[in-house]
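There is one chain below, alone, in structure tokens, taken in the form predicted on its own.
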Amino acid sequence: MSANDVLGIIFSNAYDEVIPELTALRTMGSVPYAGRYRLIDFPLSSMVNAGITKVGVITNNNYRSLMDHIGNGKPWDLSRKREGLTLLPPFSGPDSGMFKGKADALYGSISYISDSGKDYVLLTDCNVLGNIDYDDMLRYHIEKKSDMTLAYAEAIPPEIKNSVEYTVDDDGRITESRFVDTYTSSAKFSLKVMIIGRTLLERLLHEANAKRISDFEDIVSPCISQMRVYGYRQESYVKVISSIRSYYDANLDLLDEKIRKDLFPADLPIYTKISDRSPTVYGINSAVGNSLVADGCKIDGEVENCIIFRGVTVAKGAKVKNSIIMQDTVIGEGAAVDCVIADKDVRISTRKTLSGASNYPVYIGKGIVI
């Protein structure tokens, strides 16, 4: 059985509410990350790397920037006459509207799922940062003759709504699931990534719709005692975006070489929309240390422990530390910025000082002038 027998489904709006600052004008999937990527690039690239050629992106609202980013799917080789990438917004009908939950969203796309003809469906959110080998996960699912396989990581769980932890036996079978009630100790917590048989998924969705169930966890939880449900452990780096601080930490984690290698291994590349820009120009008096700087920037000041996106300008005498500076932002002469997340097209004027803390970074919204 090959990954070409799998339909990929990505929830682009799942958990938008945990970082409202960044998702007010965009979906979780289109939140910028790592200087040049969007969060959706990771599940989308992992699917393509596994050989999945049919992917549906379920979206609810604020998806203009997502459409601009994914386009027809060409950067991921999903611009195809058959199969390829499909955007799945809410279906218009007398009883329809905004999706109330994942089960509702999937039921709204059930004809797309049924018509795919695939044997399996892979479901994932966009707020999980990791390079998951879906091909290996599918092999594990088939080997265990599992009805559904749920990916998990073992660490301190993220403080997020409906965060679930599992009890897993020696064979890898999940014997119990429960909502996390403490966030201070390690647990086997769900990454909200699942492989399930298509026909089984269809049956569960029809049953859930008849019972007016909109939360997907209410579908999955009873299956654990009734079916063969296995856990797939993600061993390498994984980060669940659950707050503005976790987003800040996830970016600065990239300054660790081991984490960069986990997220961007040579054999499992992460693809994104191409943006052709000139190389970054460093002024004669500039100083850059322990930072990732994308192309198209002009750096004349000091940058330390930062993630700098494309087209950023750091003027002469400016000092930028421990910050995430997004596309086309301008830091004026003599300005001092520390522990700041600056969204796209921000303007920080000459000699302004902005300072947050590593556990409480300051966020500046898109297009704001300070």
Contents of the next structure:
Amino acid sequence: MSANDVLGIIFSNAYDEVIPELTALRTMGSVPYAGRYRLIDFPLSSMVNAGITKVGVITNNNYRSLMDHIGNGKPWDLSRKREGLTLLPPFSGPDSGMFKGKADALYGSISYISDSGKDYVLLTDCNVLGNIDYDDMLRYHIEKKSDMTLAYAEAIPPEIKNSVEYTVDDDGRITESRFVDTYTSSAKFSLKVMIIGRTLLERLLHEANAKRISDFEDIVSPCISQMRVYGYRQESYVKVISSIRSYYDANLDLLDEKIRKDLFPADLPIYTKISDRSPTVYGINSAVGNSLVADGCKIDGEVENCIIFRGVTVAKGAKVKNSIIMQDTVIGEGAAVDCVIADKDVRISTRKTLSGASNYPVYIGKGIVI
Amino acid sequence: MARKHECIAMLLAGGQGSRLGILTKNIAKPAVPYGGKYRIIDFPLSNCVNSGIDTVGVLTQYQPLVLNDYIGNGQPWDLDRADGGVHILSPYQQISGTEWYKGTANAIYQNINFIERYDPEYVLILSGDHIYKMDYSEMIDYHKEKNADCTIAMLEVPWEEASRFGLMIVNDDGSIAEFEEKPKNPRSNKASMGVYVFSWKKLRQYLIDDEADADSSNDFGHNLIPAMHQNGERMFAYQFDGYWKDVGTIDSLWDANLDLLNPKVDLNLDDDGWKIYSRNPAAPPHFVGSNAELINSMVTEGCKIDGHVDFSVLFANVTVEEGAEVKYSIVMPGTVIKKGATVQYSIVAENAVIDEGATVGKSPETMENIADWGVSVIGNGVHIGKNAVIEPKAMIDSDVGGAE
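Here we have the form predicted on its own; I need the corresponding form predicted together with its partner chain.
Every chain and every other molecule in the complex is listed next, the one we just looked at coming first.
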């Protein structure tokens, strides 16, 4: 068995509503992250690194930015004569249209799934940030003769709709699942990443459609008592983005060297669309510390504890702290910015001051001039 | 048979670039890294694509492995085309025998069949030795307008440097009156840039004649162009204004990199209208640590900087540890500069390690005799041991042990 027997399915719109500011004009999958990536780069690259060569990306709405980003899949080596990357938007038929839930969305693509002829299907959302070794997860799934393998992490669960925690026995088998009700103590929470046999998935989807079940959790939970369902523990860094605050934290997490190593190990690279920006130029007045900076920036001011995306300008005398500054944003001369998430193409004019709090970062929308 | 193309480009990339010493020990000169994330060949290739030339033959001969791998199918430059695209052309066996490319003209002669497949009106001859942004389509328009047989791109160089170049004396109508190859007392400051447009029918004939001439060294500059001139063909000079630099020597490579940090130098690599494309490594953005002092420098993806970096160009995945100092230097991909090491006025090639406390290079101001000063060069994969000292002008090709 190899990962080549696996069909990858990515839900690009799942949980869009938890960061409405960032997904107003885009899908969860196309939310920018870590200076030069979009969230979908992580599951997509992990799939490719595991040897998966056929990937379907399920979209529902606002997917233009996603199409622009993934194109024909070339940066992930998924522009192929056989297999490769397929975008699966909703289509209108007698009983389809916009998806109501993940089960619904998958049912809309059921012919794509069955025609793939693969033995297994790997399903993931885009708000799960990590470099998950899917190859290892598949090995585990096969070794345990599992019908369904669900990835989990052990930490404080994300405060998100349908947040699920598991009880896992010594063998790794999931004996119980329930919705999380307290978000203060550590639990084995679901990452909503699953490996399942293709024919079993098809059967479950047909049944769900007959019963008009649109929510995926409603399909999965009854299986736990009836089938061999195993939990795959994700040990390295993983974070489920559940709010603008957790998005902000997930970015600043990158300033920790261990987390950077977990997300960007040399042998499992994260691929993204190439933008051919020149390297970043630091000027004579620049003072930069503890920051991650992408290509194409012009930095001549002070930058501390920041994630700076491609093509950002920080002018002389500007002070940028604890902030996420996205592509092509300009921080003018003498401006001061603290605890801010500035989306693409924002202009902070000369000597303006803007500050949020670390538990409540200020978000500035795309293209806004302050 | 391919579809007819009005103009195709032939890029001479077979040269060793021996004046770059150990930097070209295992790679051809056009593959030498430049400007943080580029290689020299990115410039002519990007210029071609930006000028609308979609068919490029790259002639390779010396150490082609890295170059072939780098160019691949040409996708980074949008040159992976169903019709045309980039083609690597190395010497091959023929029924008449097997020959290396004997000279620049011979290299093109051996690929006449390649050119004929596209049935071009014009052929653009380029080299992989220069850093410049140029719209070749304007030069081709000029060539057509002058009804020329050969057009040579030229730029005005400072008079005091003119004697290092192949010069042209140009008439008022732009036609070339005379050539002077590196004269002691130059009568012109109009230097040839090594960029030629030929009308293909004419060039084809001269290539055949040149090949038949047993005395010829089969070189464009020495043989073919003088022959055309002697026969009174229509030869014109096309004036280029802008940044152009030959990076054929250690000093000029060092200078050309540091030019990128000079705001007065007219070479914008981030020009949306004229992008320079390159093959990118898949590395995260660079990380600047809390101890870093980073000014006047160019840094790219995958670097980790926690030391003092001033007036330097760092390529992908370079590490500068805490307390290390890098000044007036070019550090190529994957190199690690460890704690307390000092690198100044140097070029450090790929994947080298400068161990703790080592010193590479020296500032010219500290020299007793300025004649002894020069840029220090550390070769690919070389390990410089703890506290070792590498003198200015040195070229280090093998590991150097530590010192007390």
